[in-house]
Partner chain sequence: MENFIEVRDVVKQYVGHLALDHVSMNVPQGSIYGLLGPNGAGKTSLIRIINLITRADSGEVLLDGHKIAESDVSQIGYLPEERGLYKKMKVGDHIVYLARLKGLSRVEARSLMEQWLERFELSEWRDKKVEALSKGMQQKVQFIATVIHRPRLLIFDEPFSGFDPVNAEQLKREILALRDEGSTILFSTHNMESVEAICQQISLINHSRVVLQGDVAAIKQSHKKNIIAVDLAGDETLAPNDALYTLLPREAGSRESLIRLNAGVTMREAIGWLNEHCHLAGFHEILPSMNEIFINTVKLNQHAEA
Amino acid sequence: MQKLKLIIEREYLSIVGRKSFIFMTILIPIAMVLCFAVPIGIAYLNDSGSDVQTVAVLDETGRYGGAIDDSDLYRFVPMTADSVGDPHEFYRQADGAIAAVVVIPADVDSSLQVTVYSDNTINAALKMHIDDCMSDTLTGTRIASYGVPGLQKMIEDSSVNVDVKGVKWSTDGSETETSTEIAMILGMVLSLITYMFVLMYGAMIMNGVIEEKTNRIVEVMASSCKPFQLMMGKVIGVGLVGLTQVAIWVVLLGILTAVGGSMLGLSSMGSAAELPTMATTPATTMPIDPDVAGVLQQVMNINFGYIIGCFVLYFIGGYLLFAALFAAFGSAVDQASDASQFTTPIMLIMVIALYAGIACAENPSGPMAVWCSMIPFTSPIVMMVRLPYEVPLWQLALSIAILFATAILTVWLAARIYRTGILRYGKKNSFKDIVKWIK
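Now supply the structure block for this chain alone, in the form predicted in complex with the partner chain.
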């Protein structure tokens, strides 16, 4: 045990002390926050930085000149055909003072077509704005043309949007509101974490084993401790590194979102004069939007203790299973480039598991979801997707039992392969050789 502890300690410290580890650990949460912050920031800069542009509206009908409202970015100036003459000539003479010319043709009521001219590609926001305004106006004109009093209101009243609420009955009859979307997102996030973690750290273990082998330090190590201790020390040490990394990420992400969130919140409050309730209320007593409150309530309704507990179990089981395989395969090759014949099947299984997980999110109680959450190679990923939807207890227990039984068996097999593999040099080994080593 003392030796195992020493090996774990060395593995852990040797990775955590690396510059690349520190770099990755700090960089990834920043990158993730940037992923969210950059589009928001860019949109903000885009809106705030540019000047209002003038667009000429040439209304050939003489009725829709004011139909297009000014927006934050564009001012629309109605013109008549007499004052403009040829639109292109008019645009050229304006010499940049006009960004575009909108032509509303005389037959717009029947053709439903409006044209925007410019010497540039027409900006999508401008097109959308014109579309919205003209559609509303023309719809209004058409409704009015039927001559039915109050038709506009009737149509508005008859258009409904049904809100489907998921409510879960628990055994004691109490009701809790659930959200399929939140459950789905949570499930996907958990399965992605498992997927990433297993692949990243599995590869790290394999490279570590190959490095020891090419270094020939393994011969000295083998004369000091059992190969099993060496392998498990690596697996556990690297696993702890992963947990450390995830823990740092959670903390960093929390801090960054808090900081980033408050900065964005402040800046939007400053510019959002049209939201007087938000701007005038102090942040501490800010009334929460009812929709947000509903989502928050639904988030709170998720049984996090249960999900995190299961996540940790599946995570450990899945990690052990794949880490042992990576260690065994690492021991069978002399250099990393030879490892692909062994890693490709693992990658395939992982990708299949990930896709199965995505598919199962649609139907988390279907036969495929149930089967894939029983097969130990896919269960750590697929079960994560199913977890937020309350999996029957017997399925959960059976799946965990199968996973751990397989993981222990795999560790045992891997140790036998490892024991032989680490001392074999200079020969390319195939799956057939590896099977021989197990005996």
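Alt. form predicted alone, vs. the form predicted in complex with the partner chain above:
What comes next is one chain alone, with no partners or other molecules.
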């Protein structure tokens, strides 16, 4: 145990002491925020940075010339057939002054078809805007043709949107408001974190094993301790680095939440149930919008202690399962370029688990979600999606038991591969050789 402790301490301090660890601890949360912010920013810049283009509208019916409203990107100019004549000749003479010519045919009421002419393929924004405007106009015309007074208003009044609010009953009969959207986002974030951590730290272990083997350092280390101690020390040390990183993020999130709550005037709040009252009563602190108060209440109703505890268990189990495989396969090769034949199946399994988690987000209690949360190679990711929806206790216990039993078996098999592979050089091993080492 003393030797194992020394190896764990060496692996842990050698990574935590690097500047890259501090950099990645800060960079990964920023990168996750950018994954959501960048597409929104790009869409905003794409719309705001574009010049307004002019589109000519040739109305052959004489009734729908002004049906297409101007947008942020396009200005529509109605024209008659006499002023335009041939659309192609009119477009050519404009010499770039107009982006396209929209022709509304005389039989548009029956054909329901509008043509847009341009030198280039029209973009989706223009097509969708014309489609929406003309569809609304022709729908109103068809409704008016029925001759029923006030029919248009009747239809508009009959179109309603229902706000579905989720309320959960507890064992004592009390009610707690929940949000499916927040639960889904939380589950997807946890599954992505698990996927990235297992992949990143598993690859780190494999590269470390290959480097030590290439430099012949492992021969000196193997003379002082057992190969199993060497492998487990590396796996546990790197795993503790991952847990340290998660702990730092949890602390930072708690600090940001406390600071944000004090800025919004929530520091004196006794419970989440007081948020709606605070949103409607005068206070000396910053006023809270009722919608924002509702979202904050739904977030505070989530049992984060339960979710974080389960996340740590599944992270440890999933990490041991995959990290042992990375360490074993790393010992079977002499250089990193030869490891792809062994790591490809692991990567494929992890990608399948991630896609299974995404698919199960819509139905976290369905048969697929239940079975995937029991399979040890997919449960660390799929169960993260299910946790915010409160998984039945027996399913959670059975899933954790299967995961850790499989992880222990995998560590035992990986140790048999590792103890033979770390001292073999000069030959490209195959899966057949690895099976022999296990036997």
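Positions refer to the first chain, counted from 1. All values reported here derive from a predicted model rather than from experimental measurement. Throughout, rigid core stands for the largest set of C-alpha atoms superposing within 1.5 Å between the two forms.
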**Prompt:** With both forms fit on the core, is the shift of the CA atom of V333 between the two forms 2 Å or larger?
**Reply:** no
**Message:** Tell me whether K234 is among the residues that move between the two forms (Cα shift of 2 angstroms or more, core superposed).
**Reply:** no
**Item:** Core fit, then T121 C-alpha moves 2 Å or more between the two forms
**Value:** yes
**Complete:** When only the core is superposed, V250 shows a C-alpha shift between the two forms in angstrom of 4.7
